[in-house]
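Have a look below at one chain only, the form predicted in complex with the partner chain, in structure tokens format.
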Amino acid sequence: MPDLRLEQVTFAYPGDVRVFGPPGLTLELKAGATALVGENGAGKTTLTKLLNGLLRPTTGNIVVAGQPVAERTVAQMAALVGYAFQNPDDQLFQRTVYDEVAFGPRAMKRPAERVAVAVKNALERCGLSQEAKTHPHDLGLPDRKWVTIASALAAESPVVVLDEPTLGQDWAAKGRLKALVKSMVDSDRLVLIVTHDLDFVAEACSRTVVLTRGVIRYVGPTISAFADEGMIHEAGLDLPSTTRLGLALGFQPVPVGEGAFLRAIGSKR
């Protein structure tokens, strides 16, 4: 059963302003790192709200981890689809650090345990157990981007939407972030991604779906996206690194990340 579908889905803001016309996304996906990536409005976030139903769809059908989404309220969707939004400061609230990540599982009414490890768990994995008792507002803005990615995930949830979350990130930051994509697949979770970050997306997602002026232009592995460099140009987008610096070399198949860029060089050798 895939985690995510959506089935001829079209949307409309009030107003009449289109930004997904007929036939309509079709899409599947399943566990795994999923890269979104467009221009600016293209209708990337568009679509990210429509999966926890902040947004519903002038026509067609979203099943999110096997639950219908029309069916279900924003909040029972929580449940589903954790999300981190681009700006932190959209959602900070609480006076500890500890209190804004608990405070999505205990809006879901959880037992004050399982929501206990959860915290705990979730700032364990964002860097942030030395912050616990830290006022958020106390924290630079790429640390409590990291609190707002605690908070996702926290939520247990089988979805995660992380929104542009490398933007002001360091280095370091980066791979702390790379690690954490990975072990949310191990077990099990979809985590979508929109990001302008190829570089990132090299490393950390294995599919990638590209989206063009309201239209999926593409759904497959990375490797095969960024090898056709006039799309991920018409998207707005630059090339990773490694990619830009295997083409230069003539590498072929292109490779896309660190790993494939030093396997291709290594055979050439």
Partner chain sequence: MTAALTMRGVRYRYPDTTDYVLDGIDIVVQPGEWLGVVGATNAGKSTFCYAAMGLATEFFHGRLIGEIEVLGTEVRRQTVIERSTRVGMLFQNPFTQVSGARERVDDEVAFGPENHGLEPALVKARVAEALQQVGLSELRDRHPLDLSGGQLQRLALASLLAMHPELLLLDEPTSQLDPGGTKELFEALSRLHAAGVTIVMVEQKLEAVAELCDRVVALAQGRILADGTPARVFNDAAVQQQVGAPIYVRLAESVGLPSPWPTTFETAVRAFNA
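With the form predicted in complex with the partner chain already on screen, would you show the form predicted alone?
Just the single chain follows, nothing else.
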């Protein structure tokens, strides 16, 4: 059974501002790291908010971890979908980093001991242990992003949605994020990464969903998505420089990520 399933999902904002029209979105995803990419306004953030019940579809069905979203409240969905917002300031409201990360597990009425362990682990994995008593808004944007990621981790949910997680992150931080995504995948979680950063997609996501103008254009291995440069351009995105160079040089398969490119170069010597 897929960890996430959408069946003919349509949605419009008030005023008949249509995002997903008929026949609607149909999508199945299993555990692993999947990128959700597309141009601004494609519907990526709307789609993720449908997954946790923050928005409700006009028609169609959404099932997450075997549970129909329509039958559960937003609070109940929080146990199934950990969510890190694109703009951390839309999410952060507690007085300390610790309380921010603990808010979700506490709201789920989990035992205090379990909450303490989950928060401690999340802070350590996100490099925030020394900031536990800091007010979140006293942190810079890169660290505020990490607070939202830690909050998603602490929920211990089977599905984790990270909306533009590389925003403001330097090279080292992106490396830590890649390792974190891998650790979640190793524990059989579905990590959905909404991003314009195709360099990060190349390094961290084995599968990609391309969403353009409210329509799912592609679902499958990232390597096949990157091989179709025209589709990527239609989605308002640019391939990583190493992939573009690999295409120009005629490398097969198309190199995805710097490591793959270097291996391809080595094999030509």
